[in-house]
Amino acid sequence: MTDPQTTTLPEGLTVAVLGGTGPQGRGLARRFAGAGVRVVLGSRDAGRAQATAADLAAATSGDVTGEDNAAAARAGDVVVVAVPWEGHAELLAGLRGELAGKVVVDCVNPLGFDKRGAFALAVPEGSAAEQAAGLLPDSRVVAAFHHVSAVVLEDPGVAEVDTDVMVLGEDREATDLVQALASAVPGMRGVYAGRLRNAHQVEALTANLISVNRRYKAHAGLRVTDV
């Protein structure tokens, strides 16, 4: 069975990555830039974003620039949210205006850690993605990129990122676009996985993957069979 998705990335698409100086955001930005997508890194510190962007531009020969989070949000057609869970709500609430009309891709995993390992945190709205949708009523929120190892993304020796990306959302055009963005990265594939009400278990599964990785000293991802 083949993937029915036929969406291609629009010419000139700009992807902003909020939290773009952290491991996950920086790794995703590296892969998007390597795939020929224009990337704007966002950070609380514009200078730090600009320095990281310069490094990524040199490493990928891509179009990567850095701004503070608000300026990056304004610049992006698609805005990826890759910030720590603790700052998720505050950041998005403060950027409601800048993110209006945008496709916002939330890849935040609400996790806790104790001596027994990682575990999923309860979120009153149900999930980080649903929290984002509540805070950003004028944006099209999509959940994706939860299970992609930052170590793999940042490793220049890894030519293909061997994983599927679960993509969830309420808007077909938006989820198709995010599937196409994922599939632009060599080895990666975007797979539609339901509505935002199903984002909780996708976010929580990250805790299981962390346990797999610790036990087997790996950087495991996911593959969906028969699609």
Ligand SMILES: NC(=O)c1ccc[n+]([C@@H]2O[C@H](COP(=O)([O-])OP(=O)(O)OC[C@H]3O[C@@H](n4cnc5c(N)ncnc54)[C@H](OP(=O)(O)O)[C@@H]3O)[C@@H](O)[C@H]2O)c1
Given for the second form:
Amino acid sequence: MTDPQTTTLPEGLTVAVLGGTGPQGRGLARRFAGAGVRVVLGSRDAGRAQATAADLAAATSGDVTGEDNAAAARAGDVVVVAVPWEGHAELLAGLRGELAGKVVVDCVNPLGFDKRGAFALAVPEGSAAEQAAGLLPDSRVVAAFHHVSAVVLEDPGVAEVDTDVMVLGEDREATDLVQALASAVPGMRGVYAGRLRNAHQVEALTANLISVNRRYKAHAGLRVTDV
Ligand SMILES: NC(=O)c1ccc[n+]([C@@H]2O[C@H](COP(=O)([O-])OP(=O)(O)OC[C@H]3O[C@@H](n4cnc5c(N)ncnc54)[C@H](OP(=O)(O)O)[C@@H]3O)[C@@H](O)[C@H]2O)c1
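For comparison with the form predicted on its own, provide the form predicted together with this ligand.
Full assembly next; the chain just shown is listed first.
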């Protein structure tokens, strides 16, 4: 059996990041570009994506460009969705054609916040990832990168991102590819963690990590032991 943790990424792989101008998208893009992966940032405003991409290209010496979300979706072999939960369904419903045949990686955490902290929202489809799979029947949807702190990803002083990434999906080839993508980032490791029907608690667990971060003034990650 090939081990996705050590699988080499396909030559010339392009990763697009929708919502790539926000902290999570920028952070993932920084790490992928630093690992030698070609990255195309997407935004609702192509100019904003291009400006962010120019900064990241300079910071990483990597191949990072910017487009509007639709063009980025077309350009990516793997397309990461890094927009707020509030814009998730509308964005994906409008990109069904562009995303057909792609591996779509959803890292969206449907969370609410009140004065007691973060909490998981009820999602009619079960999870953001299952909502994506419902809206994108022609794509291979994978859930991953929910617990990786954007602050850590964006910190140029952090050489190794000390965390495992739980990777969920229905398609083995797609989850293997996303595990390999995670594992291409120094310090990070992609671990298969089940099918999309189990994405809800992975997304919801982020509320617990936010509570950890608040109590301990940390940017907590997760490690899965004995694998
Ligand atoms: N921040 C973290 O540490 C972290 C960690 C793990 C997972 N996540 C998840 O990653 C996603 C992005 O997080 P973030 O903190 O980067 O969020 P964000 O800054 O609020 O949004 C990211 C980008 O999404 C675009 N956007 C905003 N509203 C939108 C809408 N209604 N429709 C389409 N695009 C919209 C914006 O880009 P343009 O205006 O340029 O289009 C924005 O820069 C969230 O779902 C979050 O749950 C975040």
